[in-house]
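Here you get one chain, nothing else, as structure tokens; it is the form predicted on its own.
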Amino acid sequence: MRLPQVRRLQVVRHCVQLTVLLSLFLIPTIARYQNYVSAREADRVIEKWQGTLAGGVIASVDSVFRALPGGETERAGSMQRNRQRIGRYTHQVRGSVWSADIGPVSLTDPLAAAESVVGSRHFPWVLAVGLVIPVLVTMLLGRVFCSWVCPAGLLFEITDALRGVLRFLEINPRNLRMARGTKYGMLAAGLLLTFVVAAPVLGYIYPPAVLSREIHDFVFATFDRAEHGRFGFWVGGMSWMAVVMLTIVAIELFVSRRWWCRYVCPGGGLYSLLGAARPVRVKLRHESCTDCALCVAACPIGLNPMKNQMGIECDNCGACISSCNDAALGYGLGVHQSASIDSDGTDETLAEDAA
């Protein structure tokens, strides 16, 4: 069957996504650790830490360097760990989908960079080299950041899809619409606020970055609380900008769906403009097509895949693609001509992508 074998496309999509949420606490813990390493301190560490979740994921990670090649070399008899190396091997991963280095690779949020840019006047050729692969992936795919990265994109689909639990417990969530132009015209006033106060305005709500900045806050929390002898989870030391993260989440649980992505978010709306050419799209077989609309339901920025109607706003997360049963939507080379966008969030393709 078909279904099944392209729904597969999801399960990979969401198994990318998943990795990228858990290497924002594995990349502030293996600092941690880094830290412990540097002190000659890890051993004390895991001994005295023995039983609790915190000594736990020290030892696990302690485990996993000391097995890399050269991780360990032989001192007085016995295996010992070899700092020096495990230093080299936890500054592979750096930062977070804010920016990051990856071992010689440097990435840079093209939101990120533009506040930099206009914040500071300078537009410095280390920060050009980490937007070189976002940009040209972000051309050639479209705003697949969003889709297939961005841990906060995780989190809002889990939101939309306790809608429906909502709806099967018979509470009806409002679906309020706005323009899709919402977006830019926030990149844009947020850029001019960026240059006007010389601050990362857009940095301090902006989901991905927020998110990054409040697992590294509450990762480093758990470490510290852990050296005075107080284990467990804790919240006390998330900031103000977790209220933005549950004000966005509340309101597309109960006021608007996927409110932030289709209407608000200025990081999505740059990654449109830079993909707007973008050759890799969706392109639908008209003459496979039965107009059952399962597509339309299934697209969660909105769009109207059944009538090609997508656009710059489409993040080819290929959710339009799985939920076809006909075989009418798949990727495939395309360039986009015009599109407008109207006032009711729905995106109006006028010209249809060439063949």
Second form
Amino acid sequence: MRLPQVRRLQVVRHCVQLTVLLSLFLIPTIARYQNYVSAREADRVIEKWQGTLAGGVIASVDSVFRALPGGETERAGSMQRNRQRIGRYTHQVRGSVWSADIGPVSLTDPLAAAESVVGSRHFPWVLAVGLVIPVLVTMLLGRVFCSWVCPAGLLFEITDALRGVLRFLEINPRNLRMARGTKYGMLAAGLLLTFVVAAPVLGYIYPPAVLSREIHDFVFATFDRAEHGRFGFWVGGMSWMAVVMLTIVAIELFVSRRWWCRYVCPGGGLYSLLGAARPVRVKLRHESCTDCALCVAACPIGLNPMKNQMGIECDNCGACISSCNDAALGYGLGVHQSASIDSDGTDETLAEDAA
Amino acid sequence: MKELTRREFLRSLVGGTTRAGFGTGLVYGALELREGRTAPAGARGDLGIVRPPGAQIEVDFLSSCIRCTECADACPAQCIRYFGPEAGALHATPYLQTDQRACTSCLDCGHACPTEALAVLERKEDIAMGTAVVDERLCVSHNGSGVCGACHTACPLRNRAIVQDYRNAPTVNPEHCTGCGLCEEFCIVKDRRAIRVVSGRLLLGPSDEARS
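Now show the form predicted in complex with the partner chain, given that the preceding structure was the form predicted on its own.
So here's everything in the complex, that chain up top.
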């Protein structure tokens, strides 16, 4: 059975990724705004911080809340109460891609849960509840977190595009290939270290977690500084993220294409293992395929869809499907496929080097 | 002077800027100017770290906390802060700077916590973040320089955790005090508060085990 091809799948996917990245900034901002509202300080703060970054952000959040139904009423006195009532709903959305609560729905990254369980030798019920949806979705659809949600994945895709710019400037970036098993080694080593030192360690280098935390910290720091009368853009709150992300981006730009997601990411490894028996896979219609290898060039994970052997590494992003001019690729249902670690395409078909 | 080809020029340009950018990031990280955000581990001296309500003992807390940011997002008082990378093993774990912003005992953070690092508490009386300690030399009601009573007014467990005496001189009852820090936040002695929360929660210290 073949699922219908979704048109403009990549546009939709990038929109979802952007929304996630934007909400990493928005959730702490709204939490902070609600704090000012409940402290009866929102209007004073907007007035006082006029013309600054923090003031502008708070003012625009405030105008959006006023525009919402029930946000502004005739009587000026009830304004505060209405904003607080809306705040009761926004208060239900919290967290980041590492762990989030959206209303009654609780979501926790399986890697975070694994680290917590291994580190504390204790598996509480709240954690199990938060794991249900991510694990079920991964078992059905595979590594979709990597392609649809992960904010670092979006940044690395931009880095990947920058490699094209480098090549245009006649600086040929290298494309070092490593063993795909490295990520499972990272996962095992990280969990072992977590067990030994009884504190999560992978969360400090896992890019989506680092991004979530440091963006949150950055937003809070911006308002904290504003409360102390210091304004202006300030990048210091993103210090650890700068170290982690700049290292990865530098390697991906000059040494190895999509290095982190392909070879190293422990979270991607865990998602790969969870999605090993997923029913939704990318399938090839042999009779339509013209062996043009466009899909091989498009695959961010560096797989070869023309082999029709999408194993556990594929993140179902659909880049190969969108790149195919002959409608030879599409999502299909079926579990009976090799669950071994995927091999790369051959050197002749790996198009990055050919380009 | 040796002539540069276009390729060499571009290569040096790109190489130079990336090196500069990478260096800037590292310097920012090394300088770590997190103004007003975090105190390095142990900056409260022997007062210990004040963790959010319901936190397990320090060893278990550090192992089960996944360093997400849900407790701070849930906190309506916005009193929960996070340590920066300079705090080492405490990096990104939540704490309270009670003299700047104290806990209002709403208990939302326990409900938000995706692991049981912060336990779900039902009553604010169950909170045990620390104990307020009065410095009788600094307290204006105690040392005779005035009549205050701010801490008693701010205390969510008034007349149980803090009781007043002659000239509103406060006395803390450690049995009831939750360590929320409202008294410390509202203390009128601003340079060094006359009433401060002592958690005894030093990193992996024996006093922490004793607390459990």
